[in-house]
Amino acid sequence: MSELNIRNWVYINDQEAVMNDEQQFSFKKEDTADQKLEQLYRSLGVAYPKFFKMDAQSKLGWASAEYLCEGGKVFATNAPEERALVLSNQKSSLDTDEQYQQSLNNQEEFLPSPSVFVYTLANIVAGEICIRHGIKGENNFLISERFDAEALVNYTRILFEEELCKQCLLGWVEAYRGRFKSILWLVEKGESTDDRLFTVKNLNQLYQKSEL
């Protein structure tokens, strides 16, 4: 199998959005997570009203993928079935789970919200990305105690070895209690420089860049 290379990578944390080592957007420290994510969305110049109905984690993943996929341009040569998505985080959908549980615990105003309940699964963010970018191949969400580059690399390599995809979007997406962080890579076959080879070492090095 020819080498797998990192075509694009992006990270978004509480301070900034960076793609391929170039800052795309910076946040004001005093703004809330909701304000930051909405500002990020508007900076993309995309009309996608459904964004405002999403939970924070889905907004984060959606915006990250929008940068990574260059508005979908990167998928121009491959069919939807040849595109894969593998995401991970530590807390699953706990941020939204807790919000929903609070509505259940409120005896005076007991009104569980279906619009919140729909996001009480970690893979909903994956679904939002798949809808936006027409990804109809492998779609999985892994839960781990920490960022696990080895698991992501091994899983993704199997997809390519089994010819289940020609491009794969993968990485970490998590929003919890007003904090958020994502780092995503777009991987495909092709020639690459050493720093863009799809390896555990390179993923860990790039992940470290995203740390606050």
The other form holds:
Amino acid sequence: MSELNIRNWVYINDQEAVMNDEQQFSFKKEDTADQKLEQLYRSLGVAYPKFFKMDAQSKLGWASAEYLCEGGKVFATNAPEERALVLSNQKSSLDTDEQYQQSLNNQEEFLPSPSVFVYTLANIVAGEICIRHGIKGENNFLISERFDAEALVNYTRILFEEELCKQCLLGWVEAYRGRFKSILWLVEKGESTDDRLFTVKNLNQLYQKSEL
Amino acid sequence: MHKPVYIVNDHILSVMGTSTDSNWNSVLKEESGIALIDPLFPSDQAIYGSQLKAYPVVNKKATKLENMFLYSIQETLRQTSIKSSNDRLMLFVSTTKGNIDGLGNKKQQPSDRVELHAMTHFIQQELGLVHTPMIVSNACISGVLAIQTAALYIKHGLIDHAIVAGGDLFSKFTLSGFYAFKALSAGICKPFDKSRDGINLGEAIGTVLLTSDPAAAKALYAVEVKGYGSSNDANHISGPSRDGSGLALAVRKAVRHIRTEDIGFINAHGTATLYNDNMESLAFQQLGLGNVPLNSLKAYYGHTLGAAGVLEVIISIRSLLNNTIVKSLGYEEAGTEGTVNVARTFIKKEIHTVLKTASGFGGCNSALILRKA
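Alternate state requested, the form predicted together with the partner chain (shown: the form predicted alone):
So here's everything in the complex, that chain up top.
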């Protein structure tokens, strides 16, 4: 198999959004997570009203994919079913799970919200990204205690070897109790430079850069 | 060199029994594990579901779900020569919510292990598994997708053996959510039937053992994982696609290396919501599979979420081994836009290949082809 190349990578943490080593946006320290994510949305200049219905994790994943996919330009040569998405995090959907659980504790006014409940699954952020970018290929959501570059690289390589995809978005997306962190890669076959080779070592190095 | 991958043993823990044999015998007798239950919250409708009142306690420190997992995994390994300490063995856990009932505890403790990795770490320690388990949490396709993931790990030589264990609790958390969605059936669900009115939730564990070397595993049987594929509708996060095209994409990948006329029956997702079953019927019709006998097991077990894909694969393997297609319980009258051949009775015939599908929230779909070796 020819080499896999990291075409783009992006991370968003509580301080900044960075794509391919260039800062795209910097957050004000005093702002809340909601404010930060909304500013990020505004800065992207895309009209996508559904953004405001999403939970924080989906907003984060949506914004990360917005950078990564360059407004859909990266998909020019491939069909929707050839695009895969493999995501991971530690806490699944715990941020929204806790909010939903709060609404259940009120026995007097028992009104669980379907629009909150739907976000109580890890892979809903994946669904939002797929809708936005027409990704109809392989999906997987893996939970791990720590960022697991080896699992992501192993599984993604297999998807390419099996010809189950021609491009893959992969990485980590997590929002929890007002803090957030995402790091995503867009990988495809092709010529690569050492620092853009799709390897465990490169993923771990870039992950280190995204750590505060 | 890619290795073939086989499922060689299994175990089901559910209201229908603590072994695959007892579960299979209940299914053959058309028994449903679904009953009227305490709704756990103020409800304006009767709630039906399948819930385990008693379960095997392997470890007093373990939660209910962890005990269920531990028991089922131990039972699966017990009859084979694969030991949990085997360094070429890896566990793949399929779950949507894990120990979610711990989240409702007034004083949540670390021992509630609400986070999925904490639960899985506990299971790994208890069983003495060498490798950190992989956790697949991809809504209702988790079980089918975990089998795909494990099979690919074996096929590509990363490991030699895999346990895939799927499980979820019948919880107030999940039940109330489907209630809020108005997705719960007023009785025992009726997949693909004209009068279907929603789902029942259930709890169970299903475990399968996969290997590249059935002889070395002293396997009881060998069913090859012959095809796999997943997809996303890219359409809606909580509703299935209207036309079934997303599911069709996953199935097309799964059948890449077989002839579709070899498919003896389809074990569908068949949740018994209007939209899901309709979507599936359109997918199978457009794939030219409208005449293939089809069933859903949801009227036996309810929707067991992370367990569903694994549990339904196990019953489908029993079908293959016994040349018996299971009756699709609850089905009387056709009521889907696509034409499908729902099994009204148990069908005895020579079968070797099954197509298993699942679809879920987030717009995800997944398909497997399993064939008797």
